[in-house]
Amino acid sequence: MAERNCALQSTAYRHLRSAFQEKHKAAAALLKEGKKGVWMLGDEVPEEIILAAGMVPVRLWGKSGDRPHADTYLEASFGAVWRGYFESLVSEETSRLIDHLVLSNSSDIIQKLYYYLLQLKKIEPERHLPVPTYVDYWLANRDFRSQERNWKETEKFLNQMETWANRRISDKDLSEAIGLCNEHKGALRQLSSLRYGKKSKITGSEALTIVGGSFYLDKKEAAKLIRSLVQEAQEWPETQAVRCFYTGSLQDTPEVYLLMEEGGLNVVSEDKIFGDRYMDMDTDPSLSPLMAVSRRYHYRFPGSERSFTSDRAESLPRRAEETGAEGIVVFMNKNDESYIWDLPRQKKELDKLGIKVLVIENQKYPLDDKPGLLERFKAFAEEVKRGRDHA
């Protein structure tokens, strides 16, 4: 399925699209004016912190095509979509952009990818690559030992904004970042509210070019648009395809997303950075701002990696239902297939519910058989809608 006109006569949708498309100009205008960037890989960087600190949070962005250099240092198990972010941080062409670089230990890839670029920075000491301080939220148990580890290390992270920055972070700077953030992602809940259910108004593939434009520009410019584009989606024509949750691969390109339209499904929710993952809690702002903001990363959606099957066997199939999916695809490229732990467990709760799973494995990126995946989307689609109709 290509873009909806309707989305593409709008022009706050238009301008976030620009935005999620030309990343790296985007990200140079928001760098303008002698403004410092700190680079972020990973759902768990406090960019709270960042904002705080007099600094631009951007969120890194993979490199497709050719990747010269992930092909020189990395080992076969890097997933493609992981070959794709180092290769954009070395690139000149980012590279050049970058004044500073958080990883966070989402994924053991990420911190794999953490200690690869220690070694070459090690190695090639002229090469203009920031060494990269890591955030290591402990993300598993959510008891208090737990929680008092995390402020400690969010704690840290603050002192490090602090080195960079050359300023000390007030208790008055952190909470009018926090009220900036809760603010962008109000909106974008907002937005997601119109992918729930049978009168869905957003396809999948316009809430992720939405969110991840959104990464690209002000916060409070972002946070105005996605509210305009709301109003102008009441209008919108609904959805016609079979909703599904999505798990699996990070996508931050639609590419995926607009094959699942074309077969016949759309994505209403997903536990992604680049959809609902991202904006499922605010950071409360009656808490003191550094348990706040050590809070919301600590309790957020629970990822596949860093959380235990049990609460993920819970808390997906729940999700699912809530956002009215009537079936989850499960999409993971090759040497990126850590999320089949989670299903055998999740397959009993769907199962209850009446929530059917498509598993798609070993998948290539860019797509390298899209005609394939088509007509496995189609079929699902077909599978599923026999299932609603002898229900």
Contents of the next structure:
Amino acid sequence: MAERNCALQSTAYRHLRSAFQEKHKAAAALLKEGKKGVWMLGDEVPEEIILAAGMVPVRLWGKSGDRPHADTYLEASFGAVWRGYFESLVSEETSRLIDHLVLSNSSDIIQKLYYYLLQLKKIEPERHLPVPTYVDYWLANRDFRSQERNWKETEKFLNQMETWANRRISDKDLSEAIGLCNEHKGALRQLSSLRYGKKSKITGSEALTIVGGSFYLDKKEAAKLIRSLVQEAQEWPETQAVRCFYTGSLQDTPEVYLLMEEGGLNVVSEDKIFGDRYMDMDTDPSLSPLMAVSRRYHYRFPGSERSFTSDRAESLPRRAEETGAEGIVVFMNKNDESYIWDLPRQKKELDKLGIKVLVIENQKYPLDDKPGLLERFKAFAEEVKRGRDHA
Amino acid sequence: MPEEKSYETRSVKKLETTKLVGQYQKEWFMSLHSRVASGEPFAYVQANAPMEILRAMDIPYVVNQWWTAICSAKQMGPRFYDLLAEAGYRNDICSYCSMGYAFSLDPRPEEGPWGGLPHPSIVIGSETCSSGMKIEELMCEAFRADFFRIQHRHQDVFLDNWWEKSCDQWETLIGKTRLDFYEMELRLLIEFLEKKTGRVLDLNRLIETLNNVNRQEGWYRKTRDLIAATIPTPVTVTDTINSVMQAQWHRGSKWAADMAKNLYDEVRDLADRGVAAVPNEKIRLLWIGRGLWFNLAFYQYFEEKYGAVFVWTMYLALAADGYIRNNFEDNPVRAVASRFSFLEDILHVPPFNSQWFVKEAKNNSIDGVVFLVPENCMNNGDFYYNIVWSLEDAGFPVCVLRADPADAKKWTQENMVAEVENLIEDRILKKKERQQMQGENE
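Okay, that was the form predicted on its own. Show me the form predicted in complex with the partner chain next.
Complete assembly follows, chain above in first position.
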């Protein structure tokens, strides 16, 4: 399925889509008038604190096309997504925009990138590379020691942002930033509610475009556009495709979602940052601001890369059921395949719910067998439909 | 059944110590069954785990990498990896970390090496990798063991030449914040172990254990330095890997310290008598990466044809530089924490790894480096570019082998031999010829 006319006719959608497709331009606009940008790599960078410091959080995007630096510097263990991010950090086109970078402990690969950057700055001092810092949350457990650690880590990050911004961050600053981020996330949740269930009015690729585009706009403006789009989308036609929950390698472009749509599948939810995992919970305004931020990143939906199989076997099928998914697509780039250790256990739970699973492994960038993938998506859609008829 | 290979996989070992530790290891594994059967606790841990604490509490343990090496050396990897596939997992990735879990799925565990592995009652998880932590959890559940997960903190102090500080200035090397954190983690582990086993960690016993560790690693330091200084080498890695690692897994015991001294005495004697491990030694090679357990003969493959001898692996050198902690009596738990927190960094975090490899290459008069990069390990990321760049920049030619160090099925002997032969012929021998010509011209 190509992009739908109903979406393309929407001014709000076109605006968000433009920011998503022209991230470079959108980011430059965000950073106009000398605003300091703090770039983020990883799902668990507390953007509320960056905003509270008067700086602009910018989500790093992966460079598409050739990735010569990644091919030179990185081991094969770095999957396609990570190679794209590294290429962005090192290639001249984007690196000149990036002065400050925050990486979070969302994956061990990100931690390696942090170490690599520090060393690369030493051995190639002539290269423009950002000053990196690292947010070291512990996400695998939710016990007391993890809570305490993450709270202290949040405070440490706040102190770092005060240093970068050269100003103090008050509770009021942080509360206002939390409010702004919650407004953005709240708008996105309204959008997501139009994806779930049998009457899904937003396709996965549209949602990914909207969420991704909103990252490169002023949050207030983004929230306004999304709310307007939600109003319009009430009238959009329902999608008839097989409803899927997506997990696996991060998709930061709609390419795979579009291919799934062409094959008769529609992603109604995912556990990824360019989708539902970004806005799955608010930062609780009733708590002290620092504690609220810490909790928001600690208690959100468990991402596979920092979770035990037991957590994922419990949370993912439940979430799939809540969103009305009929199938799960686990799509893994080569060497970005830790998800496979979740699978057999998850599958037992999914079988109980009658939710089928499609596992795609060993994918490369760029996709080297699109026709083959399309056939597999089509076959999976047919399989799920047959199950529907049978039921 | 173990798989047969068309090429020789068993190395020829010459040292008495190697035979002694091999024999002890077999007996130890046999005795483990009766200890566990009589109700003793038994722990399964990772290579970087704080084994000194287990040793001092007299809790027997097996290290995941140790068990992988044994299964792999016995050519039993393919059997266990096939069990993973049968259970719905992939059998072509994470081979180094999944052997224990794969073994737990075996319906006939008694057919494993030396009667197999008894079911552990405790699993201590310390993997940082996304896959590794899941595998630890799955294995723990399969064995119905109690699980303690040690949290990690990233490295934020990057001092040059870490080996100059690790023995006496470990507080400075690791940094207070990180050390405070790991000390607390280990104290939580001690509480957990005391509660689960009913055994108490005796402070005096812990101090005694750490003294044994220092004694053991001190002998390894002398051995490493002796090999580095002796040309031709009195001993190659096929002997040192086995004699060091099997004793390292028993680190902190008097036996292990005695074996380290035995090794030194034996190597010293060979050196004093001028005995060369490879009489026609012409080229000294350094191996970076995990040991090639299923094919230790590979290390001897180039001796006859080229006089090329592997004199260095990380196993002896890491023992020599990575473990000794002096001035620990005020807080032995903190000393263990300093070792635990830093061991992985030595191998995987730049610049600790690259600086160390260059230092060791220089000290061991190395002519070339063979670097095994595992392609099926999602945790593999040592910034190999930086390692290769640092070594080459220091004048050491490097060849990179991309292979699986645990699963014999994926090894292509001819390709790997060709890679090393290219290194020897195209780079090392040509460099030596150039140097010789320069010498003659001068």
